[in-house]
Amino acid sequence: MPDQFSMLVYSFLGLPLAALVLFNLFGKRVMTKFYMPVGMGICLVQMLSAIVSLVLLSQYNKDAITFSQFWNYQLYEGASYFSPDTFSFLSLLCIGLVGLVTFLVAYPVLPDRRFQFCNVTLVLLLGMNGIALVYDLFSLYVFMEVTALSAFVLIALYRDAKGLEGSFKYLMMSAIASAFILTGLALIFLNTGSLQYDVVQAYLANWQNGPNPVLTQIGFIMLMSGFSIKAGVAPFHGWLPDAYQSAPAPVSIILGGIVTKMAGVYAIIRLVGEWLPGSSVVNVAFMFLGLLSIVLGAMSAIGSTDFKRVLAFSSISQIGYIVLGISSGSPLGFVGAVFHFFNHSVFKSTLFVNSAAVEMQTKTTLIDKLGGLHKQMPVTGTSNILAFLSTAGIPPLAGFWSKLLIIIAVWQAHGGVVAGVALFASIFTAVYFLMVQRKVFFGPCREEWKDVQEAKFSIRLASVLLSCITVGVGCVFPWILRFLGAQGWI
C-alpha cells in the first residue's frame, strides 16, 4: 500500500483534537455557530476515511495499516503504535455514522448546551477512535477510560436528579470494571512482559505451558469480567437501563448506538473471537453469558413502560447475540458477530433517534401515555417499523442476515437447543417490539396528540439515513457474503 494512504488514518485522532483546540481557543461566543457543523463534518470525514481505508486494505491485500501519531515508533523498541485492521475500520465507520446522527439530533434538541455537548462529544469520539486504532491492551484501557469519563459527563449534561443518578451508576460500575481490567492486565503482563496484541495473542495460544498458568487464568477472568461490565452483558447489566433512560435524547443515541459496544464488546470480540477461538472453556462461558443476556434482556423489555427503557433492555439482548456468535469459535460466527455489531449500531441508533423525536414532540417517553402518532409523525413511525423489524431479524433487512449467520454458527458449535433458544428469543423480540409500535404509533390518536407535528428536519434526516442503510445493506448482503467467501473469511 502506498505510504501516502496511511495519512488517511490521521483524521481519526487529528481532526477531533484540532476541533477541540479551536473551540476552546476562540471561545464560546465566537464559535457558537460552528459547533454542530464542525462536529458533523468531522464525522462525515471519518466515515469517508474509514470506507476508503477498507477499500484500500482489500485492494492491496493488507491485514492492517501500521502508523504512529506523534512519534516514530520504529526508533524505540516496545513503543506503542496504531495498527487498525478491517474490524477497526468497520468500527470507525460505525463511530462516524452514529456521531453524525447524534449531532443531527442534538442541533434542535440541545440549543442551550451546544458548547458543552460538542466539546465532550469530541472527546468521546477521540476515546472510541483510540480504542479502534491501538495495538496494545494498556492503550486500549486508557482510551476506554477516556470514553467512560466522557459518557459520564454527557449523561449528567443537565445536572438534573435523573441524569446525576444515571451517571453515578455508570461511573460506579465503570470504576469496578476498571479495577478488574487493571488487575487482569497486571497479571498478564507479569507473564508476557508486554501487552501488545501480537505478544499476548501468542502467549494465550499456549498459556497452559507458560509460567504461572493459574495467574494467567485469574487475569483473563478479571479482564473479561471488566469488559463484560462495560459492555452491559448480563448479569453485569444493572447500570445500563438507568443510564440510557436518564441521559438526554442525543446522548442516549450515541450510548446505545456505539459507546457500549466500543467500551466493552469490541474488546470481547478481539480477545475471544480473534485470540481464543479454539478455547472450549471460554466459548462455553460466553455461550451462557450470551444466552442469559438475550433472554434476560428480552424478558425485561416486555415489562418496561418507558420507550427508552425498552430500547435499553433490547440492547442487552442484542449484545447477547454478538457474544453468542463469538462463543461459536468459528469464522462464520465471528463474521456474524462483527456484522451484527454494525447492524446494531444502525438499527439501535434509529430507534433512539425516533425516541428522541417522540420525546421532543410530546415531552414524554411513557408508552401508556402515547398512541396514534403514526398519522402525525409518518416518517418517524415508518422508520421505527423498519428498525424494529431489523432488530427482530425479519428478512430482507440487515438484521436478518447477521442473526442468521450467528444462529447457523451456534447450531454448528453448540447444538440445536442453544440455537433454538436464540431463534425463539428473536421471535419474542418481534412480539414485544410490535406491541410497543402499536401502543406508540398505531391505534386511535389521543386527544392531546392531535396537534403533534413531525420532528424537525435534521431528526427526520437522521431517521431516513439510517433506515436507508438498514434496507440497502440487507438487500445487497448476498453479494457481501459472496465477497467474504471469495476472500476466505467464511
The other form holds:
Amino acid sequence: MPDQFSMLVYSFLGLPLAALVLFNLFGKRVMTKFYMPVGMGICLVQMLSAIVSLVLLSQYNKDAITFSQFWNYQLYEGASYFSPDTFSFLSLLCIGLVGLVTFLVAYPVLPDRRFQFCNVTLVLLLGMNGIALVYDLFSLYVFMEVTALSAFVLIALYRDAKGLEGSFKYLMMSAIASAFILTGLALIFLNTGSLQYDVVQAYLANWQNGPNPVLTQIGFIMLMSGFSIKAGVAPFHGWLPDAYQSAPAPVSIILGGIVTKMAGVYAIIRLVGEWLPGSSVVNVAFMFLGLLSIVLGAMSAIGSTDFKRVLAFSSISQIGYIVLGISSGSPLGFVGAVFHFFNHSVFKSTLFVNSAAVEMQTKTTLIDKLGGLHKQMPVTGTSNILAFLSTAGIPPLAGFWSKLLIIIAVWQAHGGVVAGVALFASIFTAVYFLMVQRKVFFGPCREEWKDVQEAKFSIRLASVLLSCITVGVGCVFPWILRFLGAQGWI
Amino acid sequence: MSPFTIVALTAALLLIFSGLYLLLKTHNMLRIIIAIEIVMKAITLLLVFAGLMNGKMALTQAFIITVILVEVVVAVVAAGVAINLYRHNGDMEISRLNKLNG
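Having seen the form predicted alone, could you now give me the structure of the form predicted together with its partner chain?
Below is the whole assembly, all chains and molecules, this chain first.
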C-alpha cells in the first residue's frame, strides 16, 4: 500500500485535536464565526478518508492498517496502538456523516451556545474515532469514557432542569457500566497479561483450559453487562429515553445516531460477533436480550406521547435487531448487523433532524398538540415518511435489506419462532411510526399551526442528504451483496 | 493461587459490591457520587492484584494512573450536574428527578 495514502488514517484523531487546540487558542469571539466551516470540514475530511481507506483495504487485500499517533509502538512491549479494519472504517464513515448533519442542524438551532457546543462536540468526535481505531480493550474503555463524559455535558448544555435530569440519569448508569467493564477487564487481564485484541481473542477461544476459568467467566459476564448498559439493550435501557428526550435537538441527533452505538454496540459486535461466533451460550443469551429489546422497545414506543421519546424507544428496538443479528453467530448475521448499524445511524439521524425541525418551528414535540404539518413543511414530512418506511423495513429502502439479512440469519441459527417474533415486531414498528406520521404531519391542519414555516435551509439540506442516502443505498444494495459474495464474506 | 491473593481478590470484590449496595440504597446525589468513587477505588485495588498475579507491573501501573485520571473527571462532571440540580430543586433528593415522562 502506498505510504502517502496510509497517512490518511492520522487525520481521524489529529484533525479534531488540532481544531480543539485552535478553538481554545483564539478564543470565543473569533472562532464562533468559523465554527461551521471548521466542524463541517473535519467531518467531510473524515468521511473522505474513511471511504478512501475502505477502497484501499479492498484494493490491496489487507485486513487492517496499523499505526500509532505520537509514539513508536514497536519500541515498547505492550504499548497500545491503532489498527482499524473494514468495520472500523465503516463506523468512522457513520461518525463523519452524523457529525456533519449535527453541525448543519446546530447552526440555526443553537445560536447562543455555538462555541461551547462545537468545543464539546469535537471532544465527542475524538472519543468516538478513538473507539473505532483502538486495538486494545483498555484504550477502548478510556475512549468510551471520553465519549460518555462529553455526552453528559452536551445533554446538560442549557443547564435546564430537564437536561440536567437526563444527564444525571445517563451519568449514573454509565458510571455503573464503567465499573462493570473495568472489573471484567481486570479479571481478564489477570489471566492474559495483556488486553490487546488478538491476545484476548486467542484466550477467549480456549478459556476453559486456561488458568482461573471461574474468574474469566465472571469477568466476561461483567464485561458484557457493562457494554449492554452502555448500548441501552432492553433490561438496561431505563436511562436512554430520558437522555434522548431531554437533550437539545442537535445533541439528540448525535446521541441517537451514533453515540450509543459506538459506546456499546460496537464493542458487542467486536466481542461477540468477531471473537466468539461459535459460542452457543453467549449466542442464546444475546438472542434473548435482542428479542426483549425489540418487543419492549416497540411496545413502549406505541404508548409514548412525545415525538423524541418515540424515536428513543424505536432506537432500543432497532439496537435489538443489531444484537439479534450478532447472536446468530453466522457471517450472514454479522454482515446484516453491521449494515443495520450503518442504516440505523442514517435513518435515526433523519428522524431526529425532522424532530429538530418540528421542535424549532412549533416549540413543542408533544404528538397530541401537533397535527397537519405536511402542507407547511413538505420537505420535512416527505423525508420523515421515507425514514419511517426504511425503519419499518419496506423495500426497496435501505432498512429492508439489512433486516432481511438479519431475519434470514436468525432463521438459520435459532429457528422459525424467533425469526417470526422479529418479523412480527417489525410490523409493530410500522404501526407506531405510521401513527406518529398521521398525527404529526397528515390530517387536517390545526388553527395554531396555520402560519408555521418550512424549516431553515441547513436543516432541510441535512434531511434531504440523509433521505438520498437511504434511497440510494437501498437501490444499489443488491450490487453490494454481490460484491460481498465475491469477496467471500457471506 | 496463594491464600494471600485469594483474600485480596475477595476483599476487592466485596468492596465493589458494598459500593454498589450503597448506590442502590441511598437517595442523596452526593452519596451516590461517593458510592461511585468507592467502587472505582475497589476496582483500582482489583487491577493492582491482577498485576500482582500475572507479573506485568509496568502495564498495570499505566492502567491504574489512567483509571485514577478518568475517575476524577467523572467525579467532577457528576458534581457539576448535581450542583446545578441542587440550584433547581433546592435539595439533593433523587426522587425529585421525575420530570421526564410521556
